[in-house]
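Starting off, we have a lone chain in the form predicted on its own, written out as structure tokens.
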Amino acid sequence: MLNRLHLFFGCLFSVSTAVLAQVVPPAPYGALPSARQLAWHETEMYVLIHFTPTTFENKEWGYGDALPTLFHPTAFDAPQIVRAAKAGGFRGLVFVAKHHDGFALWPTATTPYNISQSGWKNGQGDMVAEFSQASRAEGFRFGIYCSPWDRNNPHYGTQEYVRIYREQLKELYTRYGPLFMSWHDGANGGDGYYGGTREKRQIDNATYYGWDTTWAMTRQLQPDACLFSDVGWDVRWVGNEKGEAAETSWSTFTAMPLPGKAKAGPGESNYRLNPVGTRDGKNWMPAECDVPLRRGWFYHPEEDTTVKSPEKLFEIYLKSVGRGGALDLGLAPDRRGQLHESDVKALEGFGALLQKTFARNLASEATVKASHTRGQSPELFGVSRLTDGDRLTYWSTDDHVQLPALTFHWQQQHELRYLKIREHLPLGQRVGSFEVDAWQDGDWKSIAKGSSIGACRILRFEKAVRTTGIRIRITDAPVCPAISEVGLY
């Protein structure tokens, strides 16, 4: 009898395994993210550090003629800056190794205009190294910004400068460990010092730098680094410096030509499209939403009382991370080489507000039901995947079920204000729109609508809702959904 039971259960297990094996995952849809882009999405929030002689000139952009000795922080503390960013919930740091003024903050062989001439640490300092070490000590991802425009270099505008710029990148790529971003500003050409000529030099940024050759070097030396520029390559500029993506924001993008041009070249785009992206665009090119914590990117003592509040930062978070992009917050060390107390306080308050808002996910306490489950296989694609904390698992439906619904029920009423929902990005951005209903007075009532989910979509309901049930209905999708997470707060 015991042998018969073993045989029965063994056969049952074999049949169940065979059935599960026949339930295939959904096919990918549209442009797809690379591994480095997926890692960038998981970072979600990082900071951008501006600290050059410009800080000591109390200017917003350096002209390139400041004496190297002007750069002399009195109490530089990279760990203090990184810890303050971490308290704000940030996970990465991009350091401006060279801004438009051309002053290199590492001891480089490519130009005498560098930190070894500053007198800081008797010419033995390396600020890129210190930020790299401080970032990695706190578990931060580290990236580099090296401006292609150089208002100091006498060779700017010639091919010799392009060679110099690539050598600068090579030094940065090979000395400071793995990078998660190689960041390149769109400001190019204009007036500058240029070795004493003090003139304007205009270049065609679409052709002058020979970006294809430069990016090939990036891919070789830093294969995990996402390339950022105004129109992308891996990550696109959102099109403003307010930190805001559009209400509907796609992670896919097709570059469109500037007005009056027949086609879009490298580094060119009609920026009005950047906040929105392109539905079913040719490339996976999500939006980075950059904004300074202060009015500008560099420290100015008169702005100590105008630092953005935690509440303002939270609003920006909802319009950046909450719309499928990433938040890149500009931090400006003061002349000590530390963040001012006002900046530290704002970051701490923002981090506390994030923690308080998203501390308790009521979706994980609900009874969850789906109108449909792929292959009738809850083990692989069931609703338990929505709240398991694993971004690699997801709920999905059969291919022909493109507009399903999810319901969340509780035994008692809860007051809800936020919905967070994420798609399984390795399968592409699939959902066009959705609607949220609340169970009130014995019926479902619409309380919110959303679009373009992607990496993360956060809806803040117009007012707090007291209810025992929430329903999420997919209202537009060309293919079946693949939802990796739902949060209700």
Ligand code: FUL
Given for the second form:
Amino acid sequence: MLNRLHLFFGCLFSVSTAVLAQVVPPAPYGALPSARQLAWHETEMYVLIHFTPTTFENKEWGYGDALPTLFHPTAFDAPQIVRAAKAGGFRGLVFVAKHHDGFALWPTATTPYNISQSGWKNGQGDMVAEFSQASRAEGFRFGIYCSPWDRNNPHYGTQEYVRIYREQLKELYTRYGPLFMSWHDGANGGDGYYGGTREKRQIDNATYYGWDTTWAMTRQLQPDACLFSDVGWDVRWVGNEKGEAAETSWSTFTAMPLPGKAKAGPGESNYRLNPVGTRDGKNWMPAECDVPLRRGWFYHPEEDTTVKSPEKLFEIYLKSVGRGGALDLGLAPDRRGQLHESDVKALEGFGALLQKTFARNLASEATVKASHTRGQSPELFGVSRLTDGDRLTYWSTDDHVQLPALTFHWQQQHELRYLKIREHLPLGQRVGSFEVDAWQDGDWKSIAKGSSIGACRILRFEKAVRTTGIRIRITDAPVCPAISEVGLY
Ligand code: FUL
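Can I get the form predicted together with the ligand as well, since the one above is the form predicted on its own?
Everything in the complex follows now, all chains and molecules, and the chain you saw is the first one.
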């Protein structure tokens, strides 16, 4: 009797563990994104605004000696700028609250070199506040860029300046609501005005700023803000200002020592690796791809004809967002304090192009089949998850099925040019490569190959294919996949 009971409970136990085993989600793989990084991935496209006395000097890098009264926008209109960005499909705005020239665009107690000394709004204005409000009114996330290099400050190069810089961040972190980014450029030290001394000041970027202390403050005061710096942190610089990640671009990254150094320290990064990232890297640190809409980051009237076309912006989009990163597009208000007509037109054209290209997802109209479904549980891990528009749901397979395939079939032929695919990021970057086939003349023919996926991978087929079927085969993966979305356009 005891033996039979044993057997009975034993069977019950193994059946229930089998059922359980079938429905548990796959174990996460490798370095994982934080909640703030996941939110950043969803923001995906944002703009970066440069507007300081440097605009009125027609320079790219202000020396720090421009008179504050030089800053006098005649028709400043933050909502005009945000609306134009929104028409371009962007979802966030990072405002340069202080550039290398050291001029603070908000009324700060930390330096007299600030907006209250300008004639704008009789010295009563606060441009950070205006951009913050305009952004939030349009549903944008808001962030700030405060340059560590300060060519105006007499204390630059001393510990007193580091204290002042932290104080500036503290004001920015506590006055303007939640921030999605705290952006710290990498241009550091050199010649400048420095309180009238007009000299060259070198600092050791690796040690001078005491980033660990500063960023502990960022975490405390702005827990949702992703830290951008050229040495990485939450997001890494893509390594160029063309807005281009490499064809293969992993969201994980292991900082490598600079040539000749034994180990990578803060302030060091081997930029050659930034466009690519590191497969199975130590940290989740996806690429931010920054690029100005014009030739430079600031407005120059002679560059009115260098505004990138909607088509060029679309190419950049494919190489940034389409390679798992985010696109950070530099916008430069003119001396009125608005975007020039050419910039507005380019943004509108780009937004329209995105809309048109990705308007109809044919994957949602297809009969979709998977070669395998995790735990034979379509409700939890089935193919319907691929087109539900929800990044939190995903299709997956049993642990031992690492190279499955998906097929999409239609009754009639469709013309296809793009594939968009996303991994379920909370489980890490899992897929190493994949291949796309089209059903042609009664057989599957390979039409495209991809490697890293991550937040989003967009493949543009060499030419448009007319077909009734598409197959996606995972061709390399150390673990089972977790794919959250597939789009075919
Ligand atoms: C760089 C700066 O030197 C440029 O002026 C610009 O602000 C760009 C976005 O970052 O590090």
